[in-house]
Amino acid sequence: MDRIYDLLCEITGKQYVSNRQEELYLYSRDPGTMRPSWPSYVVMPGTTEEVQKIVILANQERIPLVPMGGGLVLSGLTIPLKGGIVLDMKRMNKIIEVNKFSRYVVVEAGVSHGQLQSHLELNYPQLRHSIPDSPPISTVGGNVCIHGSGHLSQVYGFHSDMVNGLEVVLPTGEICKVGSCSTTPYWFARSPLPDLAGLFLGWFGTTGVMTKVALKLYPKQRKKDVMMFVTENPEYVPEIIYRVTETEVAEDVNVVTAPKPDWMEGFQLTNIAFTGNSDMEMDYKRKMIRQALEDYINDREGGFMFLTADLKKGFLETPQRSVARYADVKKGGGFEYVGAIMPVELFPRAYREGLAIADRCGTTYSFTVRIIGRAHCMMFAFAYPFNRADEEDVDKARNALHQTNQAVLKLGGIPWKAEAPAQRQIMEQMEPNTLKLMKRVKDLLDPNGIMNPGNWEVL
């Protein structure tokens, strides 16, 4: 196998290839509960052409190849389940173009959300992109690949819906462009061409390696505020979400519930973020949101919570650092969650099922909801932190995650960025002809089965 190491060094240079045990150790795991699986090599390409050469080599030698962005996916999607080569994309971090008037940006897939956010704030302060609540090192390519969501998703949908075009290296080595960029110099849309982006979005790197991504950008208003509506009956939450989104003035709607701090236990906190360009506009939107929920206030079934300046500052952050802080609440560096994509009306059942699972498994929890589209669906995150140094605690979290995946599917939702065991649970419930189509797509694009094997494996 030293021959493979030498060949990888010829492609990228020796400083960007490793087979050292201490470095392979880092790439064999993530912060979630999936057990480690070691690669043989890690390589960091710097160009699309280097990616192409690595893919061709892996295909010729029948070596598994696992593309990786920020490595923060939590659910084992970049753990090399069958060994092989981890393709670390972080060197491919160029921001290639910002089109101010058509409001899009073209980036290499390894560009991080923090990097893009800083670039826009410095050079195009009138533009912004939808930022997930993951740490800023999370990459654009990795996030769209798993159908991520963020602070503008309540208006514009999943981050994969915001993709204008892709450059992809196919498993056999061909470089392919998808969208308007395949036909013109511009990356303005995927329409009106046949939409091939679905061959790569949501496939967890099993159908190709994204090397460039075009993302939609959006106007950035000068002012931003947040209102928090508090209830203690989960049955009210779907109607509250419906009324708030009906106003069409909120750009981000989240629901949070947790047992700590003590005052939060048993309550549902609906956070409503909105923006504007003037004080008059902001006052108007506050009044619309308050009016939409006035019945609950009059009936003493809910009310708006006064937020101190410090509290409000935390809720207005993008990304919110409180999410990362909660991930280490057990002080053991372990965290994972089932992000269930499901209809909004399932909130009460999902909430109660989550409480029951946490109680049965003897683990702490936090539930966070992000509304996608105009309440077209929600991402309901059942989060379980754990102490990685305590194997019993890890097992509790692993058991809670397994039970949660089962419960989500039973409720009528679908686990998001599902780990390999959860993927199998999904496929067991999937229509047979859909499975057959998935298998035909994978067999056509990746005839030698080298791309991130172990994920979306249709038997």
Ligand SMILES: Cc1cc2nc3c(=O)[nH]c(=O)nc-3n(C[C@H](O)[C@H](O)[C@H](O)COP(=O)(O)OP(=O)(O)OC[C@H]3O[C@@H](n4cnc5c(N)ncnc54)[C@H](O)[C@@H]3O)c2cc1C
Contents of the next structure:
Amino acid sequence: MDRIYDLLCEITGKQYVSNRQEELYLYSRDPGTMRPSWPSYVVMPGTTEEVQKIVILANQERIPLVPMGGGLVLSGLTIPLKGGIVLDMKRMNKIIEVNKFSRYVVVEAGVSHGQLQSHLELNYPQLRHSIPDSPPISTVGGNVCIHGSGHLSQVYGFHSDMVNGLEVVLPTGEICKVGSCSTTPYWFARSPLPDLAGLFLGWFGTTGVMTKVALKLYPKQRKKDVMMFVTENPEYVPEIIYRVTETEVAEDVNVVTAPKPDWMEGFQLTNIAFTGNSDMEMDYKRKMIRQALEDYINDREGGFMFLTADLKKGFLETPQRSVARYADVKKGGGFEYVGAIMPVELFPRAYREGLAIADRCGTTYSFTVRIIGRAHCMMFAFAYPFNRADEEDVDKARNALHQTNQAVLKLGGIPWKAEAPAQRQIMEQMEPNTLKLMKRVKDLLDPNGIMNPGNWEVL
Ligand SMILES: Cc1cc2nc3c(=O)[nH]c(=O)nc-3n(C[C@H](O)[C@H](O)[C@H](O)COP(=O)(O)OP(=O)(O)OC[C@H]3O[C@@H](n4cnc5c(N)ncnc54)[C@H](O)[C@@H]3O)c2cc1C
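Next block: the form predicted in complex with the ligand, after the form predicted on its own:
Next comes the full complex, and the chain you just saw is listed first.
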């Protein structure tokens, strides 16, 4: 006899609710290093109205409610730290509208990036959205909720910058629209209204449940290519990025450093991806990129590496499967990363800090940087693989992540999609009045503290 279970079944139908241990097990953990914590129920709503009824029930009964998309954030943000209900959004997977002329798409928040990518490829081959390198089942809602980034971020910024509007169920049950869709039938922009999207983006589901998202789409060119610039001196990387982004030709710029495979050790590899509609345009862009870095070649401080067809194919994939394969570096695979958002000029210091931390913690590493918004900042991922079956090895990675979070804040960066302990580190360093403002927003929207408690918890 379980009253809450029965009430949840009344809302969605029995087949979409579970309180069975073997199913709750899956929702009690994620692929990262955060320790498990069990929910009492998982429920999969199919409509905004069902979400609303579940939120009202959770609020009335003071039960924690944790929204979840793909559950792939890696930093424990969908682990129900205080138990309660996991709200699995994957059934809310309708692509509602593509507006070709105003270049946006409206989707339910549980639509996956893979689903949206294939929908556009099939039906609107001249349009594309920015794709993160997470496995294709990661959702649009989960990704914008953490300020994700992807293969068009170097041009257009964070994925949250690409949001035109939202439909949200507030923690007290009201359904609310944000952006032009609040006032007109169109989801064309967040301007010119007061921008309320900031009440939800970056909050990790602690201020409401997003049920619909409008995302900007971009023109898709017919041809694509990638060039790789190699140097051995991390001090040069900020200038290399500056010169490449100055051309305004590159679409995705990543810097990769890793001790494996052997040929990569000690080098900083800058991948520069670009697209165009004709061979002439592609040739011109290649020349511009080469010219931008010519001085380094003349001074013998760097050069472009020849990429085999296979390597090229891998680097041009969206998402890049090699990123997910990193979890298999160690037997019993797993990896987690601190994705630090920081100014590009911090690259050499971040790189040296990362090497020192990996050495101190006795773990291997891989560093990947994605340039965001014409080098307005970068996401520096300090990734540490671990063998999930070896608790000592997991601890080493945990320790490396903890030390990296500390080092990033000290350097002047901010850990992205931070685990609950790292959120506390951020808040300790935050200006006190900003923290008070966060608390007032949170208390106003979620007076009973039911939404994803334990995250962004201002005490
Ligand atoms: C191999 C690998 C590569 C990755 N590469 C990238 C990358 O290139 N770019 C990038 O941005 N990320 C990357 N990630 C991180 C992460 O997987 C993605 O950001 C992913 O898109 C998150 O979406 P999700 O659906 O899995 O979110 P989840 O993990 O399900 O949720 C993330 C957060 O959002 C909240 N949330 C989820 N849905 C909702 C909703 N509807 N309403 C309110 N809150 C909600 C959750 O409570 C949680 O706090 C990578 C991860 C892996 C494993």
